[in-house]
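Let's start with one chain on its own, the form predicted on its own, as structure tokens.
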Amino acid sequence: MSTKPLKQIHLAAHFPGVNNTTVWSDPAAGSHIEFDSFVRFAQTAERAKFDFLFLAEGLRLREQGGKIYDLDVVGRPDTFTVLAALAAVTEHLGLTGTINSTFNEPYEVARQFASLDHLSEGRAAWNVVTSWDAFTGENFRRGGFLPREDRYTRAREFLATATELFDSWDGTEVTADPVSGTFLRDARAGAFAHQGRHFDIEGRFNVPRSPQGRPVVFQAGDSDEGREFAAASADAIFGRYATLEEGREFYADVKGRLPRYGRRPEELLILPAATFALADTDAQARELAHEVRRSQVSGATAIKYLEHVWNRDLSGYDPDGPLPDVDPDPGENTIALGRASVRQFRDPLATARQWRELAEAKNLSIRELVIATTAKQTFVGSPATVAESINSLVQADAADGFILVPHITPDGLEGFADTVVPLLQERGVFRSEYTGTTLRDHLGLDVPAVRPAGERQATAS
């Protein structure tokens, strides 16, 4: 009788900035923009032997009702600047940055990531995302945005073109021989020429092949196009299904798409975002989780959140009272700008009907309903309970690991690092020491081979 070997768990830490996941007003919270916060956060993750640190993207301050949404002001400094600085104060931790493929250019992004991979000695990763809204696009040169059907077309060509640039060096060109006076063995190093629908560029890529060959590639997004993009091109997915049933369904669906691209299951990791509430006992942890949710969803936040569905001003309603007796405006959402989450309410009238039924059945106020329908704590319990939950989900193929999002920045990882990680190590499912030097080593991913120029162009076109 064969026994399935235990999977090794991958863990990462998401520095979220100020948003409705964190509790910025907690006395234990620190700055979300001072470099010392990033350093403390990263060094805690590295002390716990995490695979990588993850930065999301915020390209414009969100607005609601025509004003800056000051309950959710994302102060996010430039990704490359932060990650490059962190490379100097960490030794092993992977450095993953979210960079948009809708508004940037392949040469610029490839050069930045190749440089980061050199500076960090092989720890760079790129979370490739697309942007859906014209509001954010107004900050950029071209303005506007791409139609839905073009976003992933451009993203696929963007990534393929960046890969052409990464592969324009094979790693053997630099000889730097002082005797002969020869620096480059191959004077054609870095030559590229790409002609496609979205990009027509030609020249020399000026960063030699980096330690990982090219950075680890993440994809974030749950649409069918996003899943297919990940199956074709990504090394890992930043997902959102961190429960057993939904996680297993997503895991099987995405990994089931890999064979059509000639890829094996282990070539794509599923890493959902996950929050946690830890305490000495399960009961204390549940009480803490409730307190955190009350802090995350103030009365004002509850009204603002309800406006995402109703698509109208609800400021006159009492958050401790019943849901509005008026129906949502079912047209294009215009009250909340720059917020991707409004797209989940594709049928606002149906959502409102379901919420009214739930509120009536459980006698919930507006605030209580929002708390109930926007659950944040994925793992709640004592360290033993949380360690068991994480391990069970990974061994059941609901995920390959988790990207943890603490509600306190920058020190919210400390308890997890000191209590849960040792239990996972005792079970033999999480590393006690780093055994490799690059992020690909940590994630068990192969270094990609350099592809011939003709094959690179054919893939990108």
Ligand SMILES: Cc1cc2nc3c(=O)[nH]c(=O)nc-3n(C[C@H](O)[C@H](O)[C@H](O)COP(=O)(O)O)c2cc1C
Given for the second form:
Amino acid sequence: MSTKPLKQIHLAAHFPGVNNTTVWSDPAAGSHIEFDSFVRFAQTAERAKFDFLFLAEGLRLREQGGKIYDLDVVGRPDTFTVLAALAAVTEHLGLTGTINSTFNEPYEVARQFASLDHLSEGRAAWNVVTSWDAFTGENFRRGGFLPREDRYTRAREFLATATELFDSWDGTEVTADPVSGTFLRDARAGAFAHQGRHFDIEGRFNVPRSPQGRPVVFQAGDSDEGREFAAASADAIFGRYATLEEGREFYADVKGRLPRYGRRPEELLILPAATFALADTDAQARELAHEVRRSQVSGATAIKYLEHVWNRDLSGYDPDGPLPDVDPDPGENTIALGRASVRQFRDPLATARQWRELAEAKNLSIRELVIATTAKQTFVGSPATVAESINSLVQADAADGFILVPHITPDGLEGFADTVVPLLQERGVFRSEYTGTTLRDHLGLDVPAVRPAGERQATAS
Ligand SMILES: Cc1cc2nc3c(=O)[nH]c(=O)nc-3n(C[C@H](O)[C@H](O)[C@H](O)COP(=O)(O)O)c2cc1C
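With the form predicted on its own already on screen, would you show the form predicted in complex with the named molecule?
Below: every chain and molecule of the assembly, starting with the one above.
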């Protein structure tokens, strides 16, 4: 019988930022803005030898019923500022930032990531997201914005253009020879010209080739087009499927697309978001998981969540009472703005019908229904149970690792670092020491070859 070699697990830490995974009201919770929170979080992840720290992004404060939705934790500092500051207080940890391809410009973003890669000595990664909504677009120069069907045409051209810029230096241009008085060997350093549907730019890129050649590229987005974009161009996917069945299906689907682009399975890592409830015993962990869900879904949160589907003001309803007997208001959702989850309910009438049936069958109140239908903790159990679950999902090709989202910020990773990580190390499936210095080293990804000057023009346009 041939045995498959054990896969090494990749682990990362997601600083939750704006969302209600975070239980901000827990006495153990700290600030989401102060630098000390980011430092403590990053240093725990690095002590645990994690691959990287991950920041998501939201470019406008969410609103509900015309007011700021303050049950999400309000406020989110700028990604590059946070990651650059963290580069100075960490040594090995990768630094992954989510940056949108709809609302930005390739020159600016490429310059920021190349700079972060230099400042961190090769630890930068870019999660390319394509959120396009007009509400967010109002914060930007051109307002309103991009038709939904164009989100990936722009993303593809954006990434291809940024790649041209990263590749516009081959790394040998700076000679800085005081004897001959020559600083640059090649007077064409950084020259680029890109002409396409979304971008028509020409000039000089002003950051020399960075330690990783290019930052590691992540993709998050689950449509067929999103998966194709990832298969063509990403090094890793920030995914949402962290169960055996869904994970295997997603993994096989996305890895199956790679040969079309001349790529091998190990060139694209699948890293779903995962939450956890850890306690000394499985029974205690189940109890904790239940308590965490009750804290995450307060009565007010339950009503707000229901409003996403109903697209109506439901503030008069009792969260401990039955579901509203009115139907959702069809048409454009105007009650909740800036939330991706609103877009997931493509058929609100069908969703409402299913929820009513479920609530009636199980006698659930609004709050209980929301708890039952929204995300549960991915890993629940004692350290041994959680280590086993993580390892078995990875070995079964449901994922290559996980991006962990603790419900307490910034210290919610401590228990995991102290108890689960050593068990994974004992099994020989997770590193005990960093063996490389760059994020590409941690993820087992090659540094991209330098493209000869003649081939640097973007292929996607
Ligand atoms: C797991 C996951 C995480 C995401 N995180 C973000 C984020 O932090 N910021 C953001 O603007 N969009 C985020 N998105 C939204 C995607 O970039 C994308 O706009 C959206 O999913 C629509 O693309 P799709 O139709 O391919 O899914 C995320 C999507 C997924 C699936």
